[in-house]
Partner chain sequence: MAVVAQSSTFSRIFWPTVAWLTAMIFFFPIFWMVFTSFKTDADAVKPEYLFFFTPTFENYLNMTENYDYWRFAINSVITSTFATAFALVVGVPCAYSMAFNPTPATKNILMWMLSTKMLPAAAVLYPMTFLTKNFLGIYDTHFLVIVVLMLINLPIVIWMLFTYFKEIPKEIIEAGKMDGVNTWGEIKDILIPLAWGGVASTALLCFIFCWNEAYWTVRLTTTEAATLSKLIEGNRAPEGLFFGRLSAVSTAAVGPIVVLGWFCQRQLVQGLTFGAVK
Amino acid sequence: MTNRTLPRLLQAPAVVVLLIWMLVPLGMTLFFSFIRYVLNSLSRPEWTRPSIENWRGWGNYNFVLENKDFWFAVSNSVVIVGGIIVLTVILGLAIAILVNRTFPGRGIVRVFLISPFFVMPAVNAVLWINMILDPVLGLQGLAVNGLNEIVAGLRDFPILGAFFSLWPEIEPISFRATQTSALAVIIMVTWQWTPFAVLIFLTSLQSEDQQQKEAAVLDGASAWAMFINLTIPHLARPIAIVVMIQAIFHLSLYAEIEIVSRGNGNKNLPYLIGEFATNNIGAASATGIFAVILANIVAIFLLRMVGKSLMN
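Now the structure: this chain alone, the form being predicted together with its partner chain.
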């Protein structure tokens, strides 16, 4: 065998299976997005089968773009992804700096901090929405009740009572409603992904140039100035990577939405595709193509960054 043949043979299986995996389903989605394809149609049985004769052109795309559910799902996806990213980056930075020092029990602290990341998404969602956030039986409900009882008890005191009688009774929040369930999803995914941000920032902080910092201290730089001028520039790249990897992962967030929001009207793009896919395959496919475009915009930036590091 020549020098070129063996490497090609070794790489071929991986390349071929990934090529099939990428091209076949995506090609089908692209095709379905241009035809009328409805699973249940009594009046037009010919539409229940995928066929080139049911060509609809841009019809499905227009249908999706005029659908208010689509715009709601897009804006909701952006709100959820954006919320999670902002929270995880801020919390991740704070915690990474907090843990990046030697103190007793540092190993255990790290183990505690990383654990949420390995909890399966389905358990994460069921655990949070039922046992923690539930307005009656969850810890949130119990905490709010307890607080109200304490306030009620304090009202009987002579002088302080007048002050506490002004306090309103706090209502527990129901996180299963349409408006609040996006918040619940943001909370639970932030809990799960902050450890990821911490781990990456911590890895990066450990490679920070300590001599530079010492020189800055000798020059009389404040801790804040050092953070802004030395640490943040050093972390720019890890932050960008955390943002983009999370954007890609959370744009396809599914289990959490399914568990928290099934049937309450809250949805993101993958969930909307799932809803369309129970009947209107044309619309589901067009929505899918939009999701691909959205993910690609993010992915291009990420691939550029990773590509650069590959060259070094």
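Numbering follows the first chain given and starts at 1. Just so you know, these numbers come straight off a predicted model, no measurement behind them. The term rigid core refers to the maximal set of C-alpha atoms that superpose within 1.5 Å between the two forms. Compared with the form predicted alone:
Residue displacement note: Val298 has its CA displaced by at least 2 Å between these two forms (rigid core superposed).
Coords for the form predicted alone, given the form predicted together with its partner chain:
No partner chains or extra molecules come along with it, only the chain itself.
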């Protein structure tokens, strides 16, 4: 037995289990996507069983592509994921640079900054939509009502009254509405995942070359110039890694959309799969294959971006 044979034999059981764990669900999903598989079909009871006799070919894929919610779910997935990534990277960079400085209580501040990341997604969604973003009982509603009362009181002043009388009464935003529910999801997920970006960026800032920054200060470089030419290139790899990890996780968002709007004008691919899966397993499986293709496209693009940053 060669030196390579024994390690391969020892690894074989784990590799086989991993392949079964990955390929069996994918294979079943692929099979279901090509057959008629409807859980409740009184007119065609044979469709309630996953059988090769119910072969439909590309029918499920055509049905999904022609569905009015599919392309909206795809675009909404891209908008939500893109919005979350942009905000978390910007806020994560700003907060990491601030916290990287020495100040009293820095350790406690870091602990509080990281804590939102450990909140469960469903709890996070309930907290934001009911206690913060609610237009009546949430902090948003209370703040808007308080501001309207202050403006109403200022209208009684002799000089300032004429100016504040022109101010319209502010209406609180209903984040459960069709137009704003996606924004609510972006806000709450950004709050939860910004600490992750802060942790990655803060760890990388600890290894930044301080001698280069001192030399730049002596040469008269401004703080903004040092940030653009020294800090950003140093954080290129962490930024790429944060973008890749978050894109993979946020493509599967479900709990936040369900709690905020129950899919009313705010759906992504996982939510659309859940809607189909209540009855039409074939359509749900076809949508799942489309979701896998989208995730792989995003993963390939991001892996290339990470690879380029690592080679620089």
